[in-house]
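The form predicted alone is given below as one chain in structure tokens.
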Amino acid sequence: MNDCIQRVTGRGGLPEIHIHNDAASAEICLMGAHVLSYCPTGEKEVLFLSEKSAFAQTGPAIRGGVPVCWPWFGPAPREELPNATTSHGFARQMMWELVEQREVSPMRTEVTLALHDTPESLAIWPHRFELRLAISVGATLELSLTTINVDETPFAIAQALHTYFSIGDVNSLEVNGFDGLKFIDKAPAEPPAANPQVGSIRITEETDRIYLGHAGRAVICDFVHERQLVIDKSNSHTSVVWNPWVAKSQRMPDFGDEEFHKMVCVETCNVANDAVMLVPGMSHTLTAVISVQHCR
């Protein structure tokens, strides 16, 4: 390894990859390629991890950072594939390979995980495919997500950089980026929000929108935190915005009561309608970029 990088054994016992440069530092997951922390140098953490959330080889996904939702998104299509059994597929839940690494200047260092068919994969989900996941950590952090279809027919992929990010307090929160755009609202309240968006995004409860036709930046305005956190994108065209308010949060096993008030997810995208197509030989490259911002 580079002396910026450092592979270690993490939480659970699972094999992880810290990267320490002038400009940044973050911590990876093999198991998901599952990106667990990004701190920019002399800032807050950006990204949102749950105490409580597990570090297993098997059973639920970590909650928090950034989850790889491929190559379905939300529950799994039963009726499909009747052997899938976990939400956001199963790239998450399966240990990945560092294939690349590379301290491009004392500023910015890049690692690369792959990610290949199995027999277990097979099974679950019948294509054969190469996914790889570029993580480029420095001033900004950047994650490329690429598909490669090698296999002998088409197939379709919904997919998803599942990003939390971690604030001040979702009572003090703007997220802009979305006005005049249409949702679906999988969480819909009484009375219903207005859609098409108007103006900036506040969280006053359970929030679980897919918004459409979203190709551009979308920014966080964190207003105890005094910044702004920006996420830039490309070959994405629907980004997800999320926060499980009181109810959902008490359900969940692997996340805190009151963890609400410290995270909310945008998410960058490609599913409902936008799910990609690929024949074989194919590949499509989802990317993110997310910098902070200092508000004046």
Given for the second form:
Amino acid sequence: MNDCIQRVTGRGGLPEIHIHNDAASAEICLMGAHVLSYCPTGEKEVLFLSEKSAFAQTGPAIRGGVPVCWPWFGPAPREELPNATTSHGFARQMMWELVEQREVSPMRTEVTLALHDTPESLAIWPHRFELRLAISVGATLELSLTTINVDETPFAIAQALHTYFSIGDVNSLEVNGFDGLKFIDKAPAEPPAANPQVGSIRITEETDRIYLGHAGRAVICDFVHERQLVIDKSNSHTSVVWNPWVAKSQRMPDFGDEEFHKMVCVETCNVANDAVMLVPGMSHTLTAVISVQHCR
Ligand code: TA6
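For comparison with the form predicted alone, provide the form predicted together with ligand TA6.
Okay, now the whole complex, with that chain kicking things off.
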């Protein structure tokens, strides 16, 4: 192992990779290629991880960090895939393999994790695939999720880097970058929220929106920590903004009743009308780049 990269037995006995270089530190669980933590040197933790999250070879996915939602998004599509049982696909509940590691510089370390079809995955979703997540840790966190169709027939995927961000207080927060965009409201309220989006997103109730035609930057303004969390992306035209608020938090056993105050999800997606069709031999890469800026 390189000096900056350590393999450890982590929470729940699951294998983790811990990265520490001059610019940042990060922790990644091989179960699901799940980034658990990212902290630039001198900064507060960027990712939210529930104190009640499970860490298990089987059972619920890790709650927080960056879940890899693939090859579907949302509830299991049981009509189409009768053996599908888990929301947000199966990739986040399979053990990935570390296939590449590189100390690019004292300020940046890169690891690549890989997953491929197994008899278990084929029984759920009958397609041969290669999946790779390249994780680059430095002053920014760069995640690139590449899907390769190694089958003989086309397949379509929906996917998301479902990132949970750590914030000071949900009541002192704005999310920008979505002004004027239409959204699918999965948590409609009375009266319904203005749609298309008008100005900044402020969270005052359960919020679960798929923003359509969002291809650019999103910015989380955290007024408590006096910082902005910036999400840039490529090959994505949909984003989800989610906070479970009170009632849904109480319904999630792996999420504290009050933890909604300390998190917001801004998810980098190919979902809804932005799903991806891959013919044999074709690949697609979804990229998110996360950085911290200060609003002094
Ligand atoms: O991305 C938002 C969402 O689809 C919400 O509806 C909520 O279900 C969240 O994902 C978490 O889903 P999970 O399957 O991880 O509990």
